Amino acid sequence: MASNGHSNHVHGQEDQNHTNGSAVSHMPKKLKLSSPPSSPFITDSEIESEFSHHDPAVARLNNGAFGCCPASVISAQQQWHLKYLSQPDSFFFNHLQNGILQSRTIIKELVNAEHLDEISFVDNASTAATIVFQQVAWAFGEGKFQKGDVAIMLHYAYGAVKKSIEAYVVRSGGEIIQVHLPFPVSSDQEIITEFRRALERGKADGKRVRLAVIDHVTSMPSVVIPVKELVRICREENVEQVFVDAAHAIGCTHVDMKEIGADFYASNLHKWFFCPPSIAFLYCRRSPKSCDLHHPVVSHEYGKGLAKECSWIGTRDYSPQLIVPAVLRFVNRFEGGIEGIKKRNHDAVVEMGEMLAQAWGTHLGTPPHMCASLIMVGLPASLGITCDSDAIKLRTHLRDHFGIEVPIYYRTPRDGEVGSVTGYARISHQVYNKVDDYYKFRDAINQLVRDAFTCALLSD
């Protein structure tokens, strides 16, 4: 399964470049995002060594939550820590901004953004959402938006994003319309149809839809959303701004800013792109709408453009923003680089999902083309998962008694359903996972079924 060859550093002739009106910095003119291997592709034993710090007693089927970071990248991060601690003034004046610029340039090329100043680094996708929703709140406060103007979001939206919309948009006078999506889901068209219906509700009585919040890969349940189609519909329906919450996307599914066409797009780099926490990128398409975006922490860089503001928010650890070149070297040790990793993970998670569904007599929550590196697998109905609390208790039980880390999702039965699958496991696959991890999960559930276990037996 393993593949790999060491790639060169990002390189090219340096020239001077201005970003968002900030000070002149040096950056590579031409990036080399992949290169032919100078040695054989990475081996299984080398992958195992890169992730030897993982707890060997735990089957980690939940890369989607916190991601992972290989030893070579951790080492690079430690070197940045030491460079800072040995001489902070030199680090600040001579290394920090150029290092961040190089990392932003790599991400700009990877996601096919038009301009470097469209890419900013923030701690995580939740911070990115705050930046976008803060601007919406200001628009209400300044009278650009009217009380009762609408924001559309998927009801699958991540909990923290929902809370952020509540804190900034609803509190400022906006109305929220949720897109109620089916699960299990069998086609992109089901999602597109429900999205159009929600837009119709949002535009009823002459209301204006000011914002659409669209997930690229939903968290729970996990589904790849036809984001390009939904953004296109928003343009047709004159939705003012579109924010794509793509916390899982980079390193997990295809990401192309020019193809997607959103105003704002945010993705974590620690989940599927092997960075340490905490780093995400926020893409803001060049337009008048992006001129009034600001980091919620106001620093000396306020007013110099979002990318510059985000590059300094006071004394803190900036090493996650500086190790992107080391991550690029790591992923290019695999055949096909990050594209090869995405395909490898997708194919493996589908294979393991189908194996588990067959073993338990259940089904997948989505067809394979609607999953990326995560997939939903139905759990046996006999486990008695009847509410969200049962799902949490079962997850804890699997962790504490079987050494398995996997999220569990509760699906409310539809009217008339009896004995249906109401519990789903969200399994991930990352390069460190082995088939035995999934066999361990299969066997644990089979044992619980044999023992006539139900969630009702677990105490709160």
The other form holds:
Amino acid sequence: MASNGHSNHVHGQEDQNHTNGSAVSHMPKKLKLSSPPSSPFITDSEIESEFSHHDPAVARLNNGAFGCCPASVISAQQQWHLKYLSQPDSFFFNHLQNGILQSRTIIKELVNAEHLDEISFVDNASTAATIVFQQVAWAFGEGKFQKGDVAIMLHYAYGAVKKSIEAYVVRSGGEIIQVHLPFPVSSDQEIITEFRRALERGKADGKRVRLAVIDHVTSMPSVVIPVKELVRICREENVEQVFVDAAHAIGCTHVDMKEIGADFYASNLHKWFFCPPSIAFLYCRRSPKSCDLHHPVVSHEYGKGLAKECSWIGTRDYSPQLIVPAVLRFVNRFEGGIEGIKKRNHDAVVEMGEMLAQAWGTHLGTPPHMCASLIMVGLPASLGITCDSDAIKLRTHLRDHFGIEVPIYYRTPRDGEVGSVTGYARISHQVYNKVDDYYKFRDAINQLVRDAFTCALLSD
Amino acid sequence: MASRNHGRNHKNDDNHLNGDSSFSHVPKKPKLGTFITDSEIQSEFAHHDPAVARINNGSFGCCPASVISAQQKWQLKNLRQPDHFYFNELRKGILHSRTLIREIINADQVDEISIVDNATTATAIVLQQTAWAFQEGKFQNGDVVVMLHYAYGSVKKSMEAYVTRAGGKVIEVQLPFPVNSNEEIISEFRRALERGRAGGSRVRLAVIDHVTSMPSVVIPVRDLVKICREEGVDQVFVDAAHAIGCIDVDVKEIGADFYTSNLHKWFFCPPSIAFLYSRKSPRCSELHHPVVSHEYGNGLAVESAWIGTRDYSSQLVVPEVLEFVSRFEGGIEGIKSRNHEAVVEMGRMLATAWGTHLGTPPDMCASMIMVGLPACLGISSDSDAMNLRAHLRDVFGVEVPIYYRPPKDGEIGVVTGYARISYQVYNRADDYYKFRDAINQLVRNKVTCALLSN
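Having seen the form predicted alone, could you give me the form predicted in complex with the partner chain?
Whole complex next, starting from this chain.
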């Protein structure tokens, strides 16, 4: 158990409650190049202050869905916004492009991309997916791909991505093959095996696999996928394009473009990287393929490269794309910067997950090394979660009656399984979380169990 | 010259032509409530750079402080508890905005109204549908799409990206400028439609501006839509980026299949929000938002209301904007009318001062007008126009877009540059005097664009 976490249990309510705060770090103190040795790290009360706009009545265990944004970044964003409103023409001609360039440069460094042109900003991973898939649709339409050519995706791909594949790839003649993944899952090997199996199906009868869409961290259920391995396999098996949908990844797990080796990689900065809604980066490895990508909203910059196109898609509020420097300043107030935050989040979420699983007599959905700052925790079978809508209703019930925000996943039992765990909570840990949030959740579920509650009792 | 222009000597209420003082030509109704005062207007726009004569409302619009404040409240509401916001507040808020817009533009059903970021996005939605029609064999290679030569630059690019790329042929309607009557536009449009149908081609789509951008001219859209129907054009899309809050918008009367307008230009919304009206009809294939999300297939309005996590706050403040405009006498109608009168008056003042002319007659403009610049400035290219604009901004604190009009064969010493001046509630006569004086100074100092580019 991480030593940071331990002190949180013992000293209920004080500074030590924030596992990301300064007081209890047992990590070796590295000298951070980005903050002078004499400056203190952010304190717990400063963290509370940065997130004082969060509803205090809610145990916010769902950073994975909508992320969070500290007050100092909101303030920076408002300054940019007012700068624009004050004289928009001058902003457009003199400030906007520079501001976006600065933000892109920081991201390029952070994710270890080779060239700055490889980094474009879009609203979110859904937009990035559109960009990649629209290119595939044109390829079918223009005869570059043939009807029946295959695109592979994970069965646990995000719902919106599945719809996008339908809207662009299937509609233009592509065939989809889904990789079935086990859950609960125990090892990377299980995933790799299923992936190979799906690739074989894809290549059966001489079909070409034109695209593989691989999540870096799946959403529901949340599992860290061994992307580096899977990309390597794709290269071996001549998959033409690999797109990693890493909606959660930046600020949550290890992100290195050169190491991962995908053609396209997209991650939201508003989930785990403290940006306001919304901003994501889409990485496109420099290659002849990358010229074909276009933002679907076409404006003056069409044809000048994706990054340039994305930097102007008509009049709108670009301020979320301009605050990356302010975000970097924020994360560097933490010991170890974003790396320190990631590590402490991971340790804390595993600890809290184990605490809950023990308290409820259930188990974790993945081993610790297959999760980042989110983890799946089994819910007591007695709650009777028997379908997706039970899961949603239970989530609503927890929100409305207990002040707990946590997404619930329904896992279909396999043939022959009886009385197994069919519901998992996906808990997140971010710098603003306190152990009390998880105790509140623990106690709420225990109360429901005590009261012989089942989802069947919840009305539609 | 109307007495109100002497207001510049008085540091008082009279400078704001939309204020509640004695300027309005609209007959005064008995004052039951008070209308917004000039100093309240100043306060609402106190965030505008005071050193700048901001005569370019047409490009980026404006947003009053009370609406910015409402927007920030919505943003904080989301940040406070985003899950709750998503499940319980967002859709309601967007539906409310859509309902208000439906009423304003006289659409039949709220399903016909989708909210998108801007007219550029609306254009991508319509043209993407056209591209699919070509790709899926509904349209044939070589089928025609007609657009105005003065269509906005990004719309032209969108045509290239979707229509030309998918096999369509684009025909441009040449429009004269300066222009004197609707008839000139109507004739050119008919001519272009004929070219489109030559050799038995089908005209699948006509894209018609309601108010062109550069040069800015109010197009007789109702007439052109009627002609399209007579001539068997499959679909008509009106790009009315400027229209709402600037000119009358009645989508049933105009009769187009698709109609889009930005609310952040002339309707006081923050950046950015536009509506895309899509008439319920069998003629129209399904439109989709290009950014596909969970709601794919549930209709464009529902798709557009959720395109992934983002800040939807600018789409939620339409109610607060309506409150704002209702503080003005005559509401948005009063504002439109006074803006129009003021911009015509200021345009004439400038044309007289410079010895030039207006680019359109008053009835072919709304709240923007094109004013000829002295020929001696030597505006001889698009980049001259850009340089002059930058010079006016940097040296004189005047923000105004400049349009370069190539001389026709045989024309010598003509006006080749026009300023597109806008008038919105925050403007004052001083803004236009500042511009008048800046140009007069450049002329006096024999400044030419050739000198500026060095």
